[in-house]
Amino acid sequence: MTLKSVLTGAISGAVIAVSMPASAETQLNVITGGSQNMVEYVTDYLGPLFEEKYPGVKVRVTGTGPGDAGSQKILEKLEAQSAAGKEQWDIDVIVAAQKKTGEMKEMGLLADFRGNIETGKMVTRETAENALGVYVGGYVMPMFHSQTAIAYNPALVPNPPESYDELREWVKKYPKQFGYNGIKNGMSGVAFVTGWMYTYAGDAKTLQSGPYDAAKKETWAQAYADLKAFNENVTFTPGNAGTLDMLNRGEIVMGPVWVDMFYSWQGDGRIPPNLKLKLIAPGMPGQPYYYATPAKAANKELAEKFIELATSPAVQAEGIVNRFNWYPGIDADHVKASLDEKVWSKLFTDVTPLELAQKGKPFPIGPYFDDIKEGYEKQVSN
């Protein structure tokens, strides 16, 4: 798909409004957490696309590094400008991880902008409203969603479990054929454990949204005991990549993975092309990266137009799905018309948009997340 065709598709999708005049000196400052590929996405693709739409605007991007540490640097920069009493801040668009974006919103560092852009109507997942217990509705647009699911070999597992309940019975019949990494060396295992606790600890909604009650963890003993019994019939893997490696070698036939990593490995020929995915009920967690604009961005309107373009169906299709195998930040049904049928079939056949909406869960709020991991160490690992 060419730069021109993507831009044309975005305009025809009615998500870019009238052109906005900008002086030749206008610089839109974007700061992004994440790995280097997040920086390159803006410098090589999204930035030039925006500059073509708005002549006279130059997009400048700075990377701060992956994980919460990278997003913390963004928070600190905004906090410093706020403390200095500056009327205009020199960051227009931020791209940040879920936890730190929620903290920025709580600190009053972000603008309420989503109602000003057309694509704001295209988000449906709960993570657009809730960032690990912090209400962020209006203040963020998801750039993409990373999602976990169960990978399996259909030649050996023609009827995979549909739920955690069915999986518990399956491992009893086929011991050591399911593998995951516990809560060490990778978040795919942590996500699996989180999904288990949502299923069996009770009141998953409170775990995801709060309020926090320290006494709640005292009611989780049976869930942990059942997970410890479950673990007697599983094979432990070295981590995210280790689960995929063991699937490739046939040492296990099923295990939790990150969907984007699964498809990237499959595209590179590192795992067999016949492996498939199942998002089991009642669901498993994933996490977004967010676009947001600071409370006192110097170029507020341009920042909103940038986010609107970045979250348009055509750009989400080409930039997010085609390039990275991520799930789009907007509802997938809005992206379908902009995707090649083969790409859609690859990414949305095993896990449909409806399943994503119903069974794609957020991670717990911070205190409950810490309690879950601590309880696993004390009651399951030992």
Second form
Amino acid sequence: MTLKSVLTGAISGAVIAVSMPASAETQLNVITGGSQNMVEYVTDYLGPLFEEKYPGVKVRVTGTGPGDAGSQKILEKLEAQSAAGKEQWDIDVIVAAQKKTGEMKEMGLLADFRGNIETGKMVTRETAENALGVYVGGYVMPMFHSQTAIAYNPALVPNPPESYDELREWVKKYPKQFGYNGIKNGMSGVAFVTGWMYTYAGDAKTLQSGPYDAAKKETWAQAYADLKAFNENVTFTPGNAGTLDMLNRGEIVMGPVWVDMFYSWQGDGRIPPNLKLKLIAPGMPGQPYYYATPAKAANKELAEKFIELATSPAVQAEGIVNRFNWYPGIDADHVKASLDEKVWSKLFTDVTPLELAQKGKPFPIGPYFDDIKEGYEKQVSN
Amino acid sequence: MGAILLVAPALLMIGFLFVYPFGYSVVSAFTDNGEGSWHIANFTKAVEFYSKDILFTIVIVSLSTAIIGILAVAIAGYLTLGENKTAVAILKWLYRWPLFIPFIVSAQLMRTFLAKNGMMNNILTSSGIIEPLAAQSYLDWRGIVITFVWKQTPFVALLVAGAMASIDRTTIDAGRIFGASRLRILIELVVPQIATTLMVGLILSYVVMLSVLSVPLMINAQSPTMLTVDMAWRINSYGDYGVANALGIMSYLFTGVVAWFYLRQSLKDKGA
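Now show me the form predicted in complex with its partner chain, since the one above was the form predicted on its own.
Up next: the whole complex, starting with the chain shown before.
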């Protein structure tokens, strides 16, 4: 922000304060975890849209940073206000990552609001009900879903593997041509390993929705041993961006990536336009970001209106799909009508909505998730 | 009394900013995040999970330190004994550059330089030195060593060159008169006289390299990897400060060994 804009803001603020009664302007406080792009999404797009529709409302947005750490800050702020016994909390809308949103719900910090909004009926995905093992039905609206899939170069791989089984055969035939980032260098690698465990550790359903049984991890030895053998024939990449980099330089021809990142890079010309995506069976994980509203939000109704607008088909089409290449938070069929055919086909050609519904998996519940990662460290990488 | 008052602000500062967090991390390594009973479970877990990484870290840092020592002596030696004035001037101007580039930038630089289809291999193949198919990625342990050496050599060379410039030239001239080669003069006459400075420079480099996170994180995607990566991972992924601190204590021990040499050396110097 330049000095000039600060000054203009201050002056116009003063003018408004003088010319209007103080109550005319309601402030809607939105707090968002995630990277800078999430803050900009609300400042540049969603906020102005909402202010236009509801004159006299000012949307103010604060960012808390990426990953679970950013959402943890939101949780701590709500927890502090709750512990202080405040009747009205100063946050109206939160945008948070999956795991922490589940924790907030469990701690009683969120309001049950989905029944009150029109768009609440437009979401049927499991992640709208279940956040890594915590039941969140009614308490959240998915903002978007990001999904992992295998990116590949069709010029070199005309018939990409359809499943984890086929991929295992493929890497034996073409050693070092498949690359992923292990588990310490970014979530697409973690997602790939999670998909592997869903395939070979048995009982993926329990891993995804519990109940937790600590003894279960003892039965995973074979899955890890196979993964260790598999790793002999792969190339390790330095991170999510590293996988795309290496695809771009032709050092690997296949690797797991985040779908939104893949399309954004393709849009920017940072990877070749001919690269494609494949969601292999039985599936790979993805995760949503959630909208929610605190249990004692000061502007409860306005917050609901805001989330309703943010999850309406038109906004999901333009804001989420068109701008960010994310999969919509509400069911895709509702979004399709509002989308340019070209944009729609870009996002859903390689991975169809049906495939997404069948093979888009959630991450495992918290304790299993830790077990999977620790097991990998102990039995595969050490 | 007055003296204590004078030193109090400095002591408090060190207490709060160094001693307290250090003590806390030691306590946390031996308990469950600073509470509960004392145990060594965090250490057994650290060894069980990261034994390879511990070994890897020591090998990488020691190897890098050794190479840095050799290169620093070579550069400083040429600056001191070199006879071609232009070459010395160019070298003098050039060798310090990496000093001003942060580790994270160095890592990113090396990522594009050392990749399989990166700049280095492109140059080598286009000039016909290697076949395109023979190109291989150096983004593994070799990449870490190359980055560390590239980044830290100027630092040690700077210290060593300063020391070499201040030694008594007559010993060098004496060597020359008796017909010793320049290499022999460097190894047998110059290096022994600047050994203390060289050691201090190497020890400081060793400690710095042991604490770098960005380089192993960005360059070495495989396993084993360095302890800093494991520490960051324990905290970010599991919120597990206990094992992270246990790994931290191990790093303290590795630096402790060389710090002991350093202190012994500086005490000796003072005594002399």
